[in-house]
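Next up is one chain by itself, shown in structure tokens, the form predicted alone.
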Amino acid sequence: MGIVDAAIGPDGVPGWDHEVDVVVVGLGAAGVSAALEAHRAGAEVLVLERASGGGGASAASEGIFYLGGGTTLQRDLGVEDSPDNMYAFMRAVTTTPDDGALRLFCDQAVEHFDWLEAQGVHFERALFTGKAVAVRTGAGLLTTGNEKVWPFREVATPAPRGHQAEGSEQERGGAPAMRALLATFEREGVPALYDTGVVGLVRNSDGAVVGVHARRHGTDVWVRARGGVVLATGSFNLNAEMTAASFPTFAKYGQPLGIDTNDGAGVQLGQSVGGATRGMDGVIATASIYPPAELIKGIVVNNRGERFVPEDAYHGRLAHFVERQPDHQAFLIVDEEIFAYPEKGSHKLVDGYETVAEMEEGLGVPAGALTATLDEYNRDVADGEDHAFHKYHDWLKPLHPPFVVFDISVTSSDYHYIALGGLATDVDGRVQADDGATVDGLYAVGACAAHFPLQGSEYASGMSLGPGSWWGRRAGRHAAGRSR
């Protein structure tokens, strides 16, 4: 699994090629976030980029940065939101244990927001009120999350927190946030080596972090650190190995979503001078039921006949349900009045049924478990309340025969994922080892660190790039602290 030599001691090295401040290795929105504010600070920072250019995961991505509290756009668009209210539903949907650093998030999030305009990145001021998973019109706000699920709406007063970088039709959001922040950059003349992978990295006897080992154009590369290394090198979601031992399902059976660059490097240098890791088995899945959004009107069922998640859920809870299903199994059943093909997750037609009992034999679930299903929830739909999972009453309606069922199990459609697991860190992402103590000079931000969402369960989209580069721009500055 080793993909990164054991660190050494600074009297292996043969001799300093660059010294700086602060290194940051990796340029997407983590990095390049983390490179801007060190250099701000005054710090001398060498940027190294394996890639022949910035960008990473991040420019492939759909530009949605998680945030709130009462951003510019949420202001501008009429949405009301407060720091207290963010706060109370990502403390609710997720399980981070790091309870000071999801507050400083959320009290920080406005002026996040406020940075990364400064910074060039466009959000068009548009809301997009419907259910989607990402959007193509234009739209710079949308809903992204279990903000309305059950019980997190009454928890906190949904609000709508995907920021989403203006693409187009043709263009992801995130390609062109990257080039903003890229420009940025190169504006302020902070100095990148591309094509050049970090290997290793290089301690003191005290235990320190103070430089690293790269390879470029298959020539060693030896970068001192005064100040600090900053991992932002992305996730393991094409490490074949990493992935089956920590989400075996969906290694399986789904498809990674990221570039070849996010093999685990970044997990493995912080395990190399004992960082730990946190949330390995966490997993965003992705193989949405919407669009379009009258699905959710269907209810899902597992391979007994019996409903196990609201289905108004966001599409990675959904997965995250799914996969913990027998055999990984679940059907959608819609009928006549609101069918129409999933737009996403490649789910296939199993049949149209004229009855439930039909419907039973052709799934080979037990005698009489759908009909007990439908009838329940039927009789619920009819009191205006999903008594057993609370689906929001916008999306309750009978369900008649004729009736048509979609495959969504994990074992047949193409699921998409993401890991959410990597190194521990503190509030200004230095890495942390077993103990606690944090390991001097060495930080991990973006998704080679543990995300706030530790399960798929608890994620909505952006919550990688907002909290990501947030953590970033405060490594930059912790670490060109230490250089002074």
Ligand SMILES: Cc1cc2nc3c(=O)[nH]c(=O)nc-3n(C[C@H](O)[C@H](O)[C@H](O)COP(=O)(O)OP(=O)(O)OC[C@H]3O[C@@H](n4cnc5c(N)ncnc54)[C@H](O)[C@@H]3O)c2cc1C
Second form
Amino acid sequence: MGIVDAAIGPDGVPGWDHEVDVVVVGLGAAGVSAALEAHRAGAEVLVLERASGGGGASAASEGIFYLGGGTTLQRDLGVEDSPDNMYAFMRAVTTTPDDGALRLFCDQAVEHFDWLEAQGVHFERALFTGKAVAVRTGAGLLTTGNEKVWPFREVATPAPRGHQAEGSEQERGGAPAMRALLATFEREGVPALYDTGVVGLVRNSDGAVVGVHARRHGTDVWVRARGGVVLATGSFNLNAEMTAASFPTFAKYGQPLGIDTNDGAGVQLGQSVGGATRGMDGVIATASIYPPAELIKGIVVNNRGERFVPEDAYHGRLAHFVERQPDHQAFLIVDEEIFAYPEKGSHKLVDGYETVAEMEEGLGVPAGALTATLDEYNRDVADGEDHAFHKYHDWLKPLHPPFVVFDISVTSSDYHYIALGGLATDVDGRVQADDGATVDGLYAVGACAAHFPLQGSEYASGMSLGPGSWWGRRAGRHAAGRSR
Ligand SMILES: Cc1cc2nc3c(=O)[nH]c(=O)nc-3n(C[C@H](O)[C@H](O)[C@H](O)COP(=O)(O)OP(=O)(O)OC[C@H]3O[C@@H](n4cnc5c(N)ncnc54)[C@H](O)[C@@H]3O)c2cc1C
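Alternative state: the form predicted together with the ligand, after the form predicted alone:
Let's see the whole complex now, leading with the same chain.
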């Protein structure tokens, strides 16, 4: 599992090749945000990026930034939201222990959106009102989470907060978003060394991080950081040992989303100087049953024939609960009226059934179980309220034979996952030790730090890029201030 070296003292450094105020490690969305803000705060910055150019997984992403509170985009599209409303939703849906950071993120999301646009990231002024995982063209704003899902719709007024950078049919929005951020970075002349992977940290006798050890084309590079080292190395998705230890089921049956260099180096660098981790078992996995949205009008049951989740839940929330069912197994049952093949997740069609009894036998669920579930569901639909799971009334319709069943089990469909855990930090991105004390001189931002949502049930698309870039800016400014 160990892919980085143990931390060493300055005495072990043969000589500094570079001395700067702030070292930023990794040039994805979080790293470029940190570097730009540190540079603009007057710090001498050096970015070290292991790949031959910037972008990271951010450039491969859909480019959705979760923001709100009344952003310019929301206002331009007539969407009502406020920082209080956004906070009420995020507080209810996530279990982050860092309430102060969550509150500040909601308070500053409006300004952060303006900042992204000022860097050249383009968000089209169009609202998508349907249910989709992502929309590449034609809409800059869509609902990407559980805002309309019970119980959250009762806690906060639902508002679309998925701010999606404009892509094209061929390209997800993350690529143009990162091109814009990197163009600004180049224009401002922030220095960077590419093909340069950080393999170890240097700390002084007080335990403060004062530099890094990197490798470039087989040569050692030692960089002294007077103000701080900002780790922005992305997730540990591609480290098979770390994912297997953290969330064994999805790691075993699913596929990681990310790029090869998302191998957990950041988390391990932090741990090498006493950094604590948070939420390492958290994972957002996805094999969405929608689109088409009509499929949400079906029901999802486990192998005991029981429903266990409102079917209109965000796809990551649904996946979270599928994983917790016996044998990680679940089925989507639809009838003729709404039948269609799910576009995502490669869910296999099990069969069509003329009667509920045949379906129970075909799926191997206890006799009578599906009859009871469907009877109760159809009674609730007639009543206009899903008393069991509170699926929103838009998606309620009675289900009648003949039925068609899709297998959506973790063990048989293609679930793709992103780790949510990482280093524990404070509101400025300073890495924290187990006792909550900060590790002086060390910051972690983006996906190598713990997210606000700590489980897939809490996530909404955009909750990595939105908070990650916001936290990057904060850490960059804080580290720049520390060097003075
Ligand atoms: C297909 C896909 C779609 C997604 N869609 C979305 C979305 O729409 N919205 C959202 O919020 N999230 C999305 N995600 C997740 C999101 O892309 C990532 O969580 C996010 O980009 C992380 O940003 P980051 O800056 O922390 O890391 P990254 O963008 O991965 O950047 C990390 C950089 O650090 C470099 N690096 C790693 N180790 C070292 C080292 N030791 N030394 C030097 N450099 C190093 C890497 O090469 C990389 O360039 C998606 C992910 C994928 C793969």
